[in-house]
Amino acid sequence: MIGATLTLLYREIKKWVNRKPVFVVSLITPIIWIALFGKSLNLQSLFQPPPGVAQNPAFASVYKSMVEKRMLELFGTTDYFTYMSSGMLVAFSLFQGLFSGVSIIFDKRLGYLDRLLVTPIPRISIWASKILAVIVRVTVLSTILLVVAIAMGMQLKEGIGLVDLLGAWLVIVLVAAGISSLYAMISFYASHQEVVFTLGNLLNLPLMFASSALFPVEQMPSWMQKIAKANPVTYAADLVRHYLIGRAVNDYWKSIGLLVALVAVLLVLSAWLSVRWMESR
């Protein structure tokens, strides 16, 4: 089984880097989700001081004191940039989860998928290189979606070390994992592509507004503040934060607890259907 998978996913990969249009785009995104998204919401500049304050270097000092202390108190840091840069992160590998049920409905449509289901490898490996290939694909572009973050000044939080890249990624990756298991199985159920696309865009915006990601839930109103903290998109943004930039978490062991969760009752449920799928062809 895995030297199945591993083959399989060898194949997800060459076919990913040797697409030169799609390799390219997808290695083009996440800078342009950076230097154009990222930027545009440059919240400093709504806080300026006055003309009056400002021409006063003692009242510009007070203000500018207690605009940053209101910016460390909903952010958790003073610059509104890194805040957001580290909760596209998240964003991005939502997104890139769709990519798993997208290459399962072009290989039914192609017919490959059908050839490899007469062929005796293990069902379970054709799910789980699929999966994989996502994870590997998040891993390399939220790469350089972090470096480019950094050398647009986003702020990592001091004495930041291997462990916390480690698990930042870690929570990157459960995000990856658990969304393309979901397109996976709705994938080889669905008869068209569009039914996979239409999904993709009804389910990921809500998850990625309705949450933590780009604003914080305090500044929600009420009702979608319940809604954001019932989203795991939440959990994962502030994990992010907690380890890239030091932002406190309030229940640290429950954001993780609840999101391992839900990524292991998505993984074993779609394997489930997936193979099942797989095994009444």
The other form holds:
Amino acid sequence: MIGATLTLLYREIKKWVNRKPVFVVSLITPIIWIALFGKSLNLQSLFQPPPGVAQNPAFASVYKSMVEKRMLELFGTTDYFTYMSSGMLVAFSLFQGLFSGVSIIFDKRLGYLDRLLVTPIPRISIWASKILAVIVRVTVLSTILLVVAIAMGMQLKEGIGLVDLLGAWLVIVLVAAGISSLYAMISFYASHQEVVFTLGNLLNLPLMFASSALFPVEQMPSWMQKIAKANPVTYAADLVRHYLIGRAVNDYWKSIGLLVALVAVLLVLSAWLSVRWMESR
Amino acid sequence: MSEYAIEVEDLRKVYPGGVEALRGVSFRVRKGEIFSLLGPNGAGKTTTVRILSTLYKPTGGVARVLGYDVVRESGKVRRVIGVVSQESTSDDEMTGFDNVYIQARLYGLSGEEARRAAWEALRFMGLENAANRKVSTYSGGMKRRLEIAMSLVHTPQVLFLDEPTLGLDVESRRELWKLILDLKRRGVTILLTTHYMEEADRLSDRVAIINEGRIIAVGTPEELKKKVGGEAIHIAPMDPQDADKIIERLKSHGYDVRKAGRIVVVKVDDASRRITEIIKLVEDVEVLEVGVVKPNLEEVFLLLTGRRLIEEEPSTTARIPTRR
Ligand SMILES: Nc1ncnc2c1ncn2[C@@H]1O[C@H](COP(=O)(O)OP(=O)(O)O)[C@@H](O)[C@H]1O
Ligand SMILES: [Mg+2]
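So the form predicted alone is up there; where is the form predicted together with its partner chain?
Expanding to the full complex; the earlier chain stays at the top.
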């Protein structure tokens, strides 16, 4: 099973890297995300001191410390860009998850899936290769995203270690595994790629905005807070922030537990339904 | 061990939605032979291949490949078969080599073995020079040959070819026929589907004619063609008025004779032996041409179903079969 999965993963990655223009664009995507979201949604610029204050050095310094105090309360860092780019890693993973569905639909339509199904490989390896391909993509692209964010001013927590980076990576991988499982099982049953894209937009945007990925939950209208607090993306984003920028998490173990449990359920359900589709025609 | 590579008994398939694609299909394919399913579009050929290759489950009936049940022992069946489906199934974003190599790896070959097997299959299919090009640059004939290379790389004992020459030009078709016969010589059992009667006739040891989900005749091409009354001798007299004279003469000698335009058609079981006798009988008539016409599978199909294999083809080439 492992051999077949790795062979199919080799194909997925080779296809990704082979499509030179698409590959380059996919590498640039995280940079564009950071530049657009991070720098245009620069909330901090709203707190520029008024002209009268700015001219007086003593006032300006008091004003600055007040703003920073407020920023710290809200974002757990004095810098919104730092807050946002760590959440962006999770949001980005969410959108990469769509690729599992897209490539399954393509394999179905191109007849490649039928060819795989007449070989003796375990059916689950077909499914697994799609999930793993997303994880590989997300790993490569998140690394680029993180490096670019740091270059653009993201401040990692002091004394960040390998364990923190590993923790952040694992959370991002969990998100990628969960969301790609979801789209994989939909795609085996769906007949058109539009279904996956439509569902993807319907699901991904609220998952991203009604979470702490881009804005702190406390700043949301109360109805949205309820959604955000139940949203697994919030748990993931909070955990990534904990590891990367040292922002405190309320329920560290609860967050991890819920995230792992949810992703485990999605993986099992997706694997089971996907294999069932492949065997029931 | 049974002498049959494929055994199909009363196979039925009803698709979700209610289409009854197979209504009780039975046939047996001997080891090492090329066996064709000949039938028009929608006859159920692809459905049969999909069930035999474990892709779809039958609604009823039993099918075995090399003794393994295609439903209960699908894993064992998959190890011994190769499938070339009607549609293209290669990945056209990758090179021909990669397509075949990945296929080899999926059958458990190690990296080195897979590379060697892939090159061998590509060479056998005459694709070694195009191996490192993306499949999207291949011609239709090359794509088909790549599909076969992909299906051969694990040296299957039974090969399914679903309409292998569909949409190919005459030259590529002939090339492919040669390769298919080469495969047979290597001992591969081949189940081929086609709606080209010439293809079935040339390649097959035996043919099953399939129509609307049922097998309506099985036999060697020769046996099947006998159904339309064996061979015929066509006599074209110099003077059309002599036709009646010829007919009368031959009838009095017990021949089955009829007129088709200005030609006299004599139905015989064994034309090459009868021809000298017939020529002697009409010695005194001036004859423009005498020829032996072999019946073809198209006529067999027409006789059995009243339909043509390829509906859109002009009917001018059709000859009226004798209905008995
Ligand atoms: N996946 C499917 N779902 C529903 N009906 C199908 C499917 N595949 C084939 N059919 C129908 O089954 C019949 C037999 O089709 P097929 O086996 O493809 O015939 P052939 O290969 O001889 O042209 C046709 O009526 C076709 O429309
Ligand atoms: Mg077909």
